[in-house]
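Next up: a single chain in structure tokens, the form predicted alone.
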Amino acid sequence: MGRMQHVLVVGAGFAGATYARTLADRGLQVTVVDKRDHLGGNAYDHVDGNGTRVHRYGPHLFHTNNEEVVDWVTQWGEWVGYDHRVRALLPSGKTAPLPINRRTLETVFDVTLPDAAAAEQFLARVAEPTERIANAADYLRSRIGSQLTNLFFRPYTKKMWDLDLEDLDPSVVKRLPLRFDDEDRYFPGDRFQIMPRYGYTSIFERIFDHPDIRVQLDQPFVRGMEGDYDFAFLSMPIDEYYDNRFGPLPYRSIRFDHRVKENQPDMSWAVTNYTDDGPWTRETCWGMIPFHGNGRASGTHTREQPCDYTENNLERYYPVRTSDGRFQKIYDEYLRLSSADPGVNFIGRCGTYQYLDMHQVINQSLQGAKKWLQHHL
């Protein structure tokens, strides 16, 4: 195995866990440190005093077409199918499916659209095509027109990113599909839509359960710590590691309001998006997710209020991607700096300054660990 015997992994979320287990299974000794007091990073969940499973950092919904990722993650526990649904609360008090489908158009415009073809024709009439897509506003208006853009995306985007749609990169909204039929599942294009039956935390406990993995919680990373190891994988902000040499990379964060709501009418969806100008972007009803509650709308709910990460104990959730790419250019400077540092790799959402879903983090980490092993073992 050569000289590489003991590696450091910073972060006990999916990036760190995937690297740690992959390396330990190949015979390396791994020490994992995390400044938080729990495993799982932002995917951490727990059962609250009402017997409801709550994701402390907002709903984490596992969906992918990547069979390799599914094979890897499902070996660590029992998983169950789950079709996620979201509805938007309109100014009228009605709710409509998101992403936009035929029923959404009928509800918003008070029209009757007998089939998918009629819905597609209607949307084509309200769309405002443009030759050059420079930002998220251009992209949305060209697909769905101004009314739907301003209703479903403009207030939400301002709250979520503290940016106008005109300032946001199109890639941020291109992730959202557009439908003309009655499909109301949020991720219908993904073959695998699953949730861990006993929670994500139990999955992490199994991943880290290896004789060559040592986990230290409540242990912040301190610069220089990596010098005690043969190599370090850092799931941490790359700008923080380099003392903000080129300036800080901005992130959006979320404040969570967990509360019990009684006597709620039954619903068939788990997440409600707000379209108003108030502080909240969405609300999760945990009881509507399998094995999280009683299957009813009454119980624990969580509302989300976006903010700048500097206003929330430096909790970084979403890298900010602007239409002019100014923050990506800053990240590229840090990336060039790190490429000259032979003892460390930056991993995960904060290490690579990317908006990544869980399956993408796992895939990136599996491939990254394999590549590293090929060159170092």
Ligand code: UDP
Contents of the next structure:
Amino acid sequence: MGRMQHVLVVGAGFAGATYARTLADRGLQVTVVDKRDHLGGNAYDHVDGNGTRVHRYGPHLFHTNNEEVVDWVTQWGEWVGYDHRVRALLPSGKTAPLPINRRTLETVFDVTLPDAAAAEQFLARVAEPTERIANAADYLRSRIGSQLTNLFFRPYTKKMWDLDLEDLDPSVVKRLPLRFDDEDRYFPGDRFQIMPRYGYTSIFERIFDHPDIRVQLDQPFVRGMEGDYDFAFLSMPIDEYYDNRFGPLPYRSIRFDHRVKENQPDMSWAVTNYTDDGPWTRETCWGMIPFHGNGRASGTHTREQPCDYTENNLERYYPVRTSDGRFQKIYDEYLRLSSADPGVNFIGRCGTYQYLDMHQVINQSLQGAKKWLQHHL
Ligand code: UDP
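Alt. form predicted together with the ligand, vs. the form predicted alone above:
After this comes the whole thing, all chains and molecules, with the earlier chain placed first.
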């Protein structure tokens, strides 16, 4: 066998961690750099001064149907079951389940719908079916009609994306299903809904704990660094790597407002979404997530205010997907360029400019690392 191959991984989030560990376990030497001073990328969490576990970059709720991903991620620590629930705060001051279900319809329209069949019939009456679905507004109106669209989706989407529903790709709002029964869990379609018992950060510490993985925090990627390695996996923004030569790819970012709230009435859900047109999209009550707080509504809460990433220290969280696909086209140009680059692979949300959940990032990274090993070992 020849010399031990040495690879560079840029970014210590789920994409980088999955590649680093998979490759190190197969005998490669791995160096990981991250410009931040902590592991975990946007899944990083820590215990605040109030004794509450807080996710610094907003709530990360793990859910998947993919058993291979669960097997992989549960090797690195204890995980506990958790059913995530969200309610929307209505103009009346009442809250209603989200995604929309039978109870949501009863609350919003002040009607009695005895069962799922009645709810389905009701929705069929308010829906405004259209043949051509060109954007998120078309999709929503054809499924739930204008009133529900304008209540639950229009102001929230404007705040979140700074886009009208007419300009947003339907895939973004399709993340939320439509229900006729009383199911009020956010991810009931996923067999596995779990949270790390001791936080995501402890999971990352275990993933990176390998004699052939060296992690350098506070170490930004510098162009040319990859030249010292046999190969580089980059979870950094692909546009930044190529000096924006086809133009910058937009990202939404979020500013977080953490505060301790006292004397809060009991809650049975963790996240409240705001339907109004103020600055905030949602508020997480950490106490309602197992092993984050004390199970009570009083304690640390975090509100989210979306903004452009250029207004938040270049913190990129969400790739923007418009109905005309204009940013996808720019990304495709970068992808073509990188495909011709034999020494680098772009990975994760920022590297592939995709709206990926954690389980999807892990799955893509497991499959990507396996494929790479087949070709390079
Ligand atoms: N959305 C909305 N109102 C809501 C919840 C979601 O308009 O109360 C839309 C919005 O455009 C959002 C998208 O649906 O960006 C996807 O929501 P999801 O909860 O999946 O977003 P994430 O948890 O990834 O931020």
